[in-house]
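Here we start with a single chain on its own, the form predicted on its own, put down as structure tokens.
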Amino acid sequence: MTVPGELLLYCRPGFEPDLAAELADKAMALGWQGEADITPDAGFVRFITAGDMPANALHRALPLASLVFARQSLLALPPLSLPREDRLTPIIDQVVASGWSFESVWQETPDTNEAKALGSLIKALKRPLESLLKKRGALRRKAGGRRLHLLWSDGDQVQLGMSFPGNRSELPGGIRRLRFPHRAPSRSTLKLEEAWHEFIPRDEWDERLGEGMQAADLGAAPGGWTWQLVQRGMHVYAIDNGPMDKGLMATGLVEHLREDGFVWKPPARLDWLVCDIVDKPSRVVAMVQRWLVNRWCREAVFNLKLPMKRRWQEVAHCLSGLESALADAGVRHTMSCRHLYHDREEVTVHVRLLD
């Protein structure tokens, strides 16, 4: 039985360095050793471990909702380079040699324009695979919800890994796509219709976005996010020296201050902050935090826009002084940071506050 001894992590592509980084860097925190390798723009991060140490353990103890820059984690068998006249043998001997069995088989592409021509391989070879695995007993109907996915870089290139409940993205890809509503005053709107799906489970939406409740969208022009939270019924403050969308403004349900959203107070306590604003990470994260640590707002989406270098080093820094203030204050609560499928050069941060 061949025992793994790799991850293999899906990220935007361009952004490999930085995923790699911030692997290196969580997983000696944890005590492990390893080394990325990485393809520039290739949109995935080979972590391999040092020695023969399994990367199973690795594998839980990094689950993919702690990671910023992945977005799907999986537990990696070595690359294959196929024959082009039988490209299913050399994947299916190394399925049996692994000893693995799974409920569900996934073939993807990295997010490049390069892979996108792999479409119609990877469609003819869909039943012809799936037949072969259910005849050596790896597809199966009870396999504890594992999925086995097969991740196409050429046409004569794969690698094979697995993924398990609770640990992994349910999005081919890692991707979530979102249709832009024609109505919105921006495509900004997508980054928090995103961070909704990424950050608040959805039978939580009518407690936690409800109707009637009030927030504040700083840098608000012209309504991008503002849409969004209108479209929950709430009410808005929506802090911005410039223009806001006239749809938006009629619905009676924005009050827009053309005021400075990095010192602009709120008359009480409100249920959402959101922030898009463009300016330095260490700024917006400063102005973040007096909010919270004043428990101004109960929860917060707010975005970081990064530098072209050490863009993990930067969301490292930004995030370690943010919590060590809020534990100073005393102020419970929970956080997390993702690089969302509609940010760019920008991660988003969503901070709930607990009392």
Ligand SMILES: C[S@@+](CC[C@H](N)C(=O)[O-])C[C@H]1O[C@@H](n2cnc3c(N)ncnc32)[C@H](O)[C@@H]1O
Contents of the next structure:
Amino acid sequence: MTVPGELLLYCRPGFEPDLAAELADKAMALGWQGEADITPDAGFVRFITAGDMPANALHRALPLASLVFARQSLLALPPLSLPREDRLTPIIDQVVASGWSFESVWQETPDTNEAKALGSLIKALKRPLESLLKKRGALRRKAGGRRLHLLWSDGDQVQLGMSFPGNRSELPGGIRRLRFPHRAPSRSTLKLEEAWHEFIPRDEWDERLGEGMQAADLGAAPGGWTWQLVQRGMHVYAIDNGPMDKGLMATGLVEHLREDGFVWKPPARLDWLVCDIVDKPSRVVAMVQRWLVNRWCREAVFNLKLPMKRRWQEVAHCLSGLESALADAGVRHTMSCRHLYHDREEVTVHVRLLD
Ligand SMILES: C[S@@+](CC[C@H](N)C(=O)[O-])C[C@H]1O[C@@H](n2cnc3c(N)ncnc32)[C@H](O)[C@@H]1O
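Target state, the form predicted together with the named molecule; input state, the form predicted on its own:
What follows is the entire complex, opening with the chain shown before.
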């Protein structure tokens, strides 16, 4: 079996330099050498390990859940340029030559408008592709849960990658599509819902997002995030100078306080802090840090807005500052940060206190 020499990671178009910078930093910290190959707005990044360093160890050492800007992480073979009259043969040959076998095949495209036009090609190739792979023994019932991914960036450009259970997104394109709840006051509501799917296992929702819990929503208006908390039956302090949605206020579960979210203190320990204030990331982090060090909440979800150019550097700086402040204060916790599908120029951070 050949060991592939590169990683292929999907991201939001426009965030390739951020993902590349993140990968370079994290790989270097682990003692790996390699280089990111990016095309602006392509929606993916290749990370090619130096010399004959096998990429599979790096793939395991950088789990998808630990990466901020990646939506999907694959161990990949070199990209293929295909003749239009026979696209399948080079694909099948590359799979067979690699010696790997798979339980399923996913054909995907980057999250770009141009790539969406490839839908009919992908559909037409599905059955012949699967039947040829089966015939050649590369697609079988048992293959360690491995999945083969074909990332089509054009009608004649494809890159093959593989994913492994426990270190991949189980969603096509790594994208969690959510239906907009029509009674919610703003589209931002989907950011908090996606954050819960991302950070809280479904079987823990009743315990960690339970009825009767208490939450604060800083920068709450018009109420998209508060709406999610209220849907779970929580009591919410909604902190914002702006107006809150009337229907939401009529539930009786929301107390609207026209105060400054950066200085407001809760009257007692709460279960949740959520914050979607548009301000400098360092200012938001300093405020959340005060909440966590004082244990004013058990869990927090907050967004860091990233209008600047060097987004990875900003995120890394904020997260490492928060990590060390919590360590200095002896606050045991878990922390994750992800660029969610419903996030635009921002990332979402989740912190859970352990004591
Ligand atoms: C992006 S919006 C929040 C949207 C909200 N999450 C939703 O789903 O409807 C940001 C909000 O932060 C509020 N805001 C800005 N600075 C604030 C501060 N210092 N304290 C409280 N709210 C603030 C703004 O008034 C604005 O309503």
